[in-house]
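Listed next as structure tokens is one chain, alone, in the form predicted on its own.
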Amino acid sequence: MNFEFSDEQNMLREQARAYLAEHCSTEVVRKVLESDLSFDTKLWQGTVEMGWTSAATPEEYSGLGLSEMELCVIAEELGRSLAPIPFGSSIYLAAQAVLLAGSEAQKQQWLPRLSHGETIGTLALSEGAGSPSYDLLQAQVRNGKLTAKKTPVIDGMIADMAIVVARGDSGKPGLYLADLSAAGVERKLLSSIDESRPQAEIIFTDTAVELLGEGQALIEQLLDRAAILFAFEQLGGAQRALEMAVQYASERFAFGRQIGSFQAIKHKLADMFATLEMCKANCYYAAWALTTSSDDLPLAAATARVSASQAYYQCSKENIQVHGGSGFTWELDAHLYYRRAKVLSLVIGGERRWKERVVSQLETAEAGAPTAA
């Protein structure tokens, strides 16, 4: 079984890396961090013009009609460059939700706008500290009106629409589409460790919403797909953090020797590499499971998500350590990757949530039952 990317997909990777190297340096990221900007509008428009936002959208909805594999390639390169744009919230979450659960009318209305960058979307899932829980879900929809407090919501201050996880009249959890310019929507900017991916608190008070679809299985299906795409973004960031550490260890001398020749540094770099390779293997398998609609998709997605969160955190943290005293300074770029690692590890539920999903999927498989969606 081959989990490698095709020549065409690798060509897309090279083109994306070259474009981002020119248009998304760390100076661009710092400009967003050090100003009142919520994201880089020029870079966002550039990704639209490159066709990245419409890559996995079917042609009948004004997309390019490519597969999720191409979207995984793009996600990985966006992660390497720390792109300060709402790509993940709008494309991995909102667009995927509409594509997965929307009616034909909803797809015709929203997918072209999301794919062309005219509308920015997000997912309103969490309701405070701790992993999202269906049993404790407070958001309620009654007669088409939503009452909820969702926090934190990534890119919630700049989003035009949100897919909200709420409990409907039937009592089942579902996905509801909310126009964030509608009456009864109040937003508040939250302090975040990474202001280039800002978080918001959104309060809905009798806000009119549209039902996309109901059922816990549907929500989990959306989160599984998003988990794989975010895992590739985390993989890209982890790879770049390791490269920075290796480069510094090769160039920095102490006591007349490269610090990379010291055993302590060798072990750090080796541990980073091993963790990264495990992450890469899990991500590649998850991408294959996604594009083939394999029965292993839920387990593969959860495994990739846990592995990518661990790899990005370890590589970004140890990159700071390898750089020594300078690693903790604002001027060095190492902290930018650490910040992004922390934010991405929580965006669709923390590591604990995904570890529990791994265990539940393994228990289901061991019991001989079909893997739940």
Given for the second form:
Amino acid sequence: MNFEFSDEQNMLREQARAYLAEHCSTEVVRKVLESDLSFDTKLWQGTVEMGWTSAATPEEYSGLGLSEMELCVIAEELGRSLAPIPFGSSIYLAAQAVLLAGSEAQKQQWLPRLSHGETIGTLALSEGAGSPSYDLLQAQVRNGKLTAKKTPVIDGMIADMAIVVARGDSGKPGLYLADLSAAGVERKLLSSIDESRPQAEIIFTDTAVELLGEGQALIEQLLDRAAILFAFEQLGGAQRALEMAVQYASERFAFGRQIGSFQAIKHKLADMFATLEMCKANCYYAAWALTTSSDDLPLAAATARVSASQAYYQCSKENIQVHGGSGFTWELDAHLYYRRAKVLSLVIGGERRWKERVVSQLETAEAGAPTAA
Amino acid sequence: MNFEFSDEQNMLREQARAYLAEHCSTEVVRKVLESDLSFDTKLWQGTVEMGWTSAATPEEYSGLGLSEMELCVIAEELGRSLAPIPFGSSIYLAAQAVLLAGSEAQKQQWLPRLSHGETIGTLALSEGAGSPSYDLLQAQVRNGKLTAKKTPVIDGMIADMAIVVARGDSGKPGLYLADLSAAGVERKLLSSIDESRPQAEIIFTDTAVELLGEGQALIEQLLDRAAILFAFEQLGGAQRALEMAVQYASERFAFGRQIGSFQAIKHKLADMFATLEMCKANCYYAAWALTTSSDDLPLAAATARVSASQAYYQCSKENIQVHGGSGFTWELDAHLYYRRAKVLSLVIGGERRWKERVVSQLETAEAGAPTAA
Amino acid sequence: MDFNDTKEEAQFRQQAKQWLEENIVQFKQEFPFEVGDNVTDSQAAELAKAWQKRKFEGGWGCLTWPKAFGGREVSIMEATIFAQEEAKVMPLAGMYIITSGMAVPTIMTHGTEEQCKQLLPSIANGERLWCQLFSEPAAGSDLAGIKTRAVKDGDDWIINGQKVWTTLAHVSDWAILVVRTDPTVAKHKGLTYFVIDMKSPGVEVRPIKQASGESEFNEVFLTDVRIPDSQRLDAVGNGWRVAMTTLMNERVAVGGAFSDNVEEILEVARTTPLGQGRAIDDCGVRQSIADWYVKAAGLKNIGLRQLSTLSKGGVPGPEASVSKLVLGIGRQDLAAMSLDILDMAGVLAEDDAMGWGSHDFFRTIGNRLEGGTDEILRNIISERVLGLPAEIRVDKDVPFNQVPSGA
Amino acid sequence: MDFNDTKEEAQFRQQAKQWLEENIVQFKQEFPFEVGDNVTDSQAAELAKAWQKRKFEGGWGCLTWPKAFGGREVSIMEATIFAQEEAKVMPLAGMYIITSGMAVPTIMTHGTEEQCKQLLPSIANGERLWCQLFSEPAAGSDLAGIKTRAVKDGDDWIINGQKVWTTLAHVSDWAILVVRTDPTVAKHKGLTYFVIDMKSPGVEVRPIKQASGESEFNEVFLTDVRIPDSQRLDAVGNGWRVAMTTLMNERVAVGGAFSDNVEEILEVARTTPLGQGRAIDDCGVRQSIADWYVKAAGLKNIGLRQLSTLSKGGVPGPEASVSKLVLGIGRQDLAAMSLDILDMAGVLAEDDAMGWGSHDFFRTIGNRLEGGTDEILRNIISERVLGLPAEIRVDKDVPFNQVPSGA
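With the form predicted on its own done, generate the form predicted in complex with the partner chain in the same format.
Starting with the chain above, the whole complex follows.
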């Protein structure tokens, strides 16, 4: 029984942390957040060179052929350093979708380019405010032509291709592959709460697309897998926010004492730690489920996702509170985590959707095998 | 603008508090809780003599003809002292129902006896676990004969009469008046979490009943009005639980200090106080709405009810926690409040029902007048 | 118990309404710009000062003030009634909260007759707007930890230091100021209170960019600022006691007004799709909205009870801390909830956003910090309302310059 | 990362299973009563002791003990594997948690060789069950506040005082005991650790009636109890240090097992009507269940990670406090929620109740207090895990009899 990452994986983590400490300080994040830049191209190139973008791509598509476990390690570090790059969109979503559902030709066409950062991909799922059921999906593909308004789409301005969720001729929802340089694609940058990970509106008008695969089950499988990787990003960010808070509480004095000697602060930090420990354990379990494609994957993914969204919100929010007035300044980095926490908790659907998935999976599980209870 | 009780009402409160301090110590409560007694007959007789049972009954039915405001004052004190008597069942529910919907003959028959404690009444609403919609009501009245299984019914073993919620010949739910000494009534004592307010199962088989009034709106009107009075009982109990906690925190020493000097305890008590203050303000507003039969009554009632259920749970639960190990002993009174908090929060339906009513009322209000927002 | 005005209150309200109706029309003709996003802070200050002038001339400018200073000595309740009616037609009256609500009562309580005569008229007639120079980077929750130094130089004081989180500093004429005059005595004992002309040489105001991206507050740098001893309020070393007067009045002044966003969350829930229907149809969303409404109603009703206390001539106690505590935390989570309802589109901001949530998601960070953090409010409630013992103080009888500061 | 046993672990598990299978059948024939509600505490103790004897004879009785005392010196992981398999067939093995998990390691660490030889064999062979006399009415969270006095009398000690919350005291043969031997020195310095025969004259055990109505714990009154100095563990005045050994081991011993009630809440929701359907169909109920499941899964997975640490020869750290903290609060609110789902019928108890909720509604009160209150657990996490400064101590260097106690 071994519930920790391997030595090699831990080495990868150390390597990633060191690299990101050098190349992804919060100044790099702020450069994207505060300007019109859509991402940090140098850092993006760096992740390609480090082999991170190609880590989990099979060797036959010119990837490194490592397991998803390595991708989890990388995700945690990217989350920790708030990396302002389209890693999640392009790797957890677009590349995963092609890998999961693409034909051999599609894989040959897209995976090498996605894995080497030459092509940036994303997922176009949302159609505006709210979370209507799949039955109400507006995007339509007729005879291979897509008509849709997708908003918001993360990294939508810089993506070269998108996996679009749309209803096909069969009437079933499916995943379609759209080349965003094709005719009939209009995009608009949207203002958002974390512009270090910018959002766009994309309007497709009779845009030629290719079918990747059909069915709600496929879409949910893609989202489940991505949820685990995003959960690791969230875990990394939450952990960093707690570290910031602990450090500040140890250094800041009020009333002649370190503020970390006051129970109100100590207990707040203890509660943050408790949430984070649960999140971490849930993420680790989900990583194992992901790598082994366990039957438990959907439940483990939803659990890790909810856990990570809650932990990151709590840790980033209370980190600000521990910092007092300075936490409310733009200058201090605390708000960067608070922004990212919310964006990551809403990408691929918010807590409500994933809690619903937890319970529907529990209901399925109850019918069959025993649950965690 | 005057948002406080009048001097006369405050005098009534003082009188009630003094009377209950003498006649309703927690020993009196424990006597009922720990034995087979169903209520404290002496205290019940006392409340009759003090005029509390008849306070809000109009003079023409041999009551004192005071307003519901006085009943709120009395309810708060009864809640504070955990009075083990069927006051709520008989006065807020049975007498209110007759007053609200009874014919002149019914009023003449029942109100004087209820108001003088000669007859004990209750409401038989629940039909077992859960809260099905009115459409699923099982109790049936055919040609004036009731067939039903009502469980649990608070004070069901000692009640002489019950207001029964049942579906009539018309198919509509209504309130029916049942003499519990009539033929076809079987009762069974049930074990419950606060046996100082005991519960029963009542089975009616072709029992002769009289119609009081029909329609869901009538039933909800009755419950709304009772909700406000129960909220005052809850407020009184919550307030006493907070007082106990504050007193203990000031007297108990650990680590050479009063435990009330530790922020963890101080802030817990501050949060209890905050919840209680909101509850109190909501109850006061609801009392005014009750007395003036304001349009706002349903919203104010549901708000006070939810607020009071939350405040009593929090205050009674955390009072135990502040007391540490001793809080977990039978000997200490803290658990009496915790028991009563839950019973009062479930009588006439739990938080979920009342929160739903808050929102449905807000929706109605939005359509018309402005809300509290 | 009666939620309506007494006969006297109703009469006063009627008079207030009448004067406001008559005057607001004319005032808006003279100052034709609309109050809204397009008004700069200095325009707003100018407008507020002009409106104060108008009120003063009409006899409504300093309702609670002593007659000696041009006031009418009306009750706090009547002043509140006027404020309620005023708020309906003139949203910028709130710019005077610090001036009238904090500076004035402090000057009246601790100033000499000469100081009152010198300072109050220019407030009454709308000439001068004031701000408050209290907080510092190392003196927030621990306000008595003020480090800004004042050193006596002949009949003057030379002031050096930095203040922070100063609302309106960039548009104010004068300020109330607390500084340290003796760092060798215990921290509460070495403070002194001054009033200061914001145009004095050496006063520099810089806006603070908030985590939300907006700038509502300032840093104020004081470099060799010279002020005469005649601008000292009360004795040297009495600054903490004077500051307490200001803060007690802050609570009264800031008390009532807040937005609970109940309508806003209902609107978001009603207009956002969820599953086969709308978010408002989802029982989980409904329960959460009810949870918040019950709190919001509690706070509204607490406010009404406080008014009722005022109505009887009482003064609201530290119970007011409850409202700020509940609102701060509650509104932050409510804003987050509104974004959650919008789901993936909840990340959008400004013009692209649905509803108020993305703005408040950031702004409420500050609500939990400004004017007392959650933690300080819980201290206040537990100590001043519930009577629990104060936290053990390691800095109490220690000379300020020997208090551990981590530096 | 692998959730399965290693090859060696799997082999050990197989051996354990086999021995258990072979022996449990025969054991149940000899002791034919069913384990359940009808077994009294003394029957349970008798059964547990007989089972220990059987394990000892089969070589499974003291797996981690040194070979010198009849043990097998297996790893904690292997011992845990045996415990997992044992729990499936013998629910009463938990009666030995205090004996084997706390008394034994303390005796081994601090006892003399003679004491070990005298005390350990009767534990190994199932002859004696032990309990722990630590907590007192005025020494709960502040455990070092122990007042029970031991006074030297020749070669003996005379003990007077009261202990409380003593699990199994009424069925135990021996106990570990901490008392104050010197009230004139600082509180942690005046304590001494003893072992004591529960049948000694002057030991009186009285059950405590809990708020739940049940009795699982005892008060133990010690009146002029005489014990020889040879029953002292470690030096006079070293009691706190010895007690720490016991408590560190408590954490390891108690660690894993808990019930998270996920199945139970699902069952309640599935079988209870709500509106037109069942509670499980209500989105609000679903969201609340998910909230709890995510925590419960977190705790389960934390447990797995701890096992993995054991597997590598490590010892679980103070992180274990997280599980108890989250479970205590969470299960109390979960029980309350289950009653809320039952709505009006949620008030029913015992045989009339639906589900487990009404029992746990009371029992969980104790979970938040026993073995460290929520507040103490948060102190442990913040100080020992996060490294934050300890609370200021006013009793640290004060003679115990001069520490303020409110008395």
